[in-house]
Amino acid sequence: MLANFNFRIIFEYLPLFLTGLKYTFIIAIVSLALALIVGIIACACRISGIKVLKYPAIAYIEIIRSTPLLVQIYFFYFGLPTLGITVPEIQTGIFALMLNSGAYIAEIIRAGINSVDAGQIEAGHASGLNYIQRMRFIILPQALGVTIPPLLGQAIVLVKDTALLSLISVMELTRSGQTMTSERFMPSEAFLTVAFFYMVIYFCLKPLADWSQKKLIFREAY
């Protein structure tokens, strides 16, 4: 296979792939930052005792988690213009990724909070700590170690999910491979190069997840 592999064409299209890589990073970082905000808000609403906040948050999380991301992207891409809302492709993709990852992040944070032993929370309450103090000194320090590794895992998933935006003509890594294939009809060279760049991103983020699991996880004092 490598005997027929045309490396010259890959180097010729390298600027295109680097442009796609740049936009993949931009889309992923912006989407993840917005998804963290959405996830924190959705989690806070879901665990609250206020019904007008709790049930809409549950509905949002369950609807997003029960439908494919591609369907959500198409819904916003084709659905918003029918409502008279015209949004550029890249903003539509970021919006879809934000809502999708936000739902999963909300559940990750909720699981981290629920993992804290109820006895410690009751002890903090008995010690006279108010809700904010219990969250700051008891719940969040322990939840942090539990949630950081899966949050970084979700970030890796989000980076790979940006490939779906190629279907709405967003110029990212996968779209770069599609462009090269349509111009030179070399799918092996194009998509193996795309896969290589995604692997580079993955192996850059994975050590960060492993480090966080070792350094940030809560340890009890003996």
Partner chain sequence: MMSFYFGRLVEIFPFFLTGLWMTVKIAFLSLIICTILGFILGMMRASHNIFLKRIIGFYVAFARGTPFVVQIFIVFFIFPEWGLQLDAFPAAIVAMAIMGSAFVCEIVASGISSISKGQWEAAASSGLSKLQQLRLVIVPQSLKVIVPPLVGQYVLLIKDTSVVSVIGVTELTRVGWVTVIRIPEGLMVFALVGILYFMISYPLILLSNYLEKKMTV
Second form
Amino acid sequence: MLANFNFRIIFEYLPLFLTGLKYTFIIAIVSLALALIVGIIACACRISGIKVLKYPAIAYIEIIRSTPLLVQIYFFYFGLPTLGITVPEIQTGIFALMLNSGAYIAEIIRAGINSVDAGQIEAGHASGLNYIQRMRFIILPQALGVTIPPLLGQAIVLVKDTALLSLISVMELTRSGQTMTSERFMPSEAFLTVAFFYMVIYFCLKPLADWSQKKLIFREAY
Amino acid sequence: MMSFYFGRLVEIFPFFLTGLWMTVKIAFLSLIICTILGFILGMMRASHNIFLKRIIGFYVAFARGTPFVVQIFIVFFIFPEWGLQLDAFPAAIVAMAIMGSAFVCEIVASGISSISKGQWEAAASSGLSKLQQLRLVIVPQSLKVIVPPLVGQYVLLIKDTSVVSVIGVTELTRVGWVTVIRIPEGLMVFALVGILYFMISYPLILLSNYLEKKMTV
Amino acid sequence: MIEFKGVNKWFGKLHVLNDVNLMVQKGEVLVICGPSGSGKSTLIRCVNRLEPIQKGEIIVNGMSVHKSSTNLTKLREEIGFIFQQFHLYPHMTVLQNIMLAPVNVKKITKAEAEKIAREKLERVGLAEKADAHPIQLSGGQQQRVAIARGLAMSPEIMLFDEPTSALDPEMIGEVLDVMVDLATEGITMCVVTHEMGFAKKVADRVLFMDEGKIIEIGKPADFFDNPQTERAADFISKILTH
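Show the form predicted together with its partner chain, please, because up to now only the form predicted alone has appeared in this conversation.
Starting with the chain above, the whole complex follows.
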């Protein structure tokens, strides 16, 4: 069924795919970095116990988790102009991805903190450490190991999520496939090539995530 | 201006409800298919047949490693070239089934592998066949580990149905997209779309949280 | 030193501490025993405010433990607490475990803290394990490190919450030896334990609790040989026939 597969045209369009790939990388890395910051702040607010910080953080996290990313992207893409804000699509896209992943990351970090044994916290109490000190010396160092595998998992999700920016005409990997399809109508060549590139990224990140998970289990098995 | 558009929005609200109904239909159908297919694949993946394991492993890697929107394009645009012409709605279901069953498969497989070897040995010692061991001893125990993340996965799958709007299925997101062209109030239109999704997803998220708590105790 | 005045505590409907009145003198070694669920662990966990109380007052060195104006850090500096499950920090070495509180709570220099830490390790007989991680130690060794960690703050009071219950039988001795050592040095100790040998040897008084109440309190010899209540007699016969 791939008898007519036209490799020549893929090479012809290779520069376009590579540009798309480059933007997919840039968008994913920038969004992930920003999402980490947002996630840490949101998590800190959520567990702070201060009502004016806690409830907005919960609302933000739950709203993001209960609505599709595509709807969030459209919300900002169609919504920001009505507020008189016009920015390039790529910025709108990164903003949406940042908010989306930020909410998931906040929950990942929170789960990591909750996973620290209550006895550890009590021991910190008993030796007179205050909240910040308990966080810094006892809870966070132990929570960090637990959060790394799911954070890498979120990074994998985020790379795939960048594909949705093609729908607001950001020139990333998926968009390059769409462009080729509309110019030559060769969807097989276009989308299988796109899929191939995503798989390459996946096969770089997935073993990393698995490895970190294994290391964690190994450490706990002591 | 805004209140004018708000009035228009109220007028065409039934249109949103038809979109919501379509979303529910797609979600419901594909969740059932994903669950059945995912359990079968997951049990096969947990078997010791290397060949089966490899094939399913590759399938899962494809489904998890590529964006859903690309998968939809493949089903909708490429399957016809291979002789499988599908309308938008069945194409959406097929794409959801391919993607979702892979995720369910992973959850089921890891749930099964969480059961200790002793349980398999005990079941084998009492003379049960491989399939019986799975069905009667292993799967019932692993349900405890499987169900909470499964419900969480359902939420993700329901939200993923929004992506099938790209091939022209008039579900909730597509309704928003069509509406925003006529009523240029992006915030209002997609806030409404978001609220309708929230109404479906949030109860499931709460259920998932509840199950997670209950199962870990 | 430690004074309980009409202390009451509930977990939901369960009345875990029922009008407890008690005075522990400076330098005294008090052994607390009783059936499981009698409230004995809760009793000492209230002393450094790991648990809140609903009624009454606990006074440690003139500080009212549960008053919100009490400086909790100051209070806890004066009280060492040893857990049944040790609760050493797994991501730190033995030495780091011991130095953490002196450096960050007492704010002494690292060099000084290390000197103290090594001294305390020496004292519990584990000087050579300074750079090990907790997972590399046996249960008995972990508990001795936990004791060293408690001692590093030079507390006036040490509280022990079933310190040997999580240990294999052959390791109980090494931990008790360290505790006997401490007892003869004049640190105030409250020890929740069923180790009656330890109680007979070093305890000044033995306290028997049941259902959140103090049933009996007295000298070890009196308590073991001549219990005043049926419940205490019953309990003693059960643990001694083992």
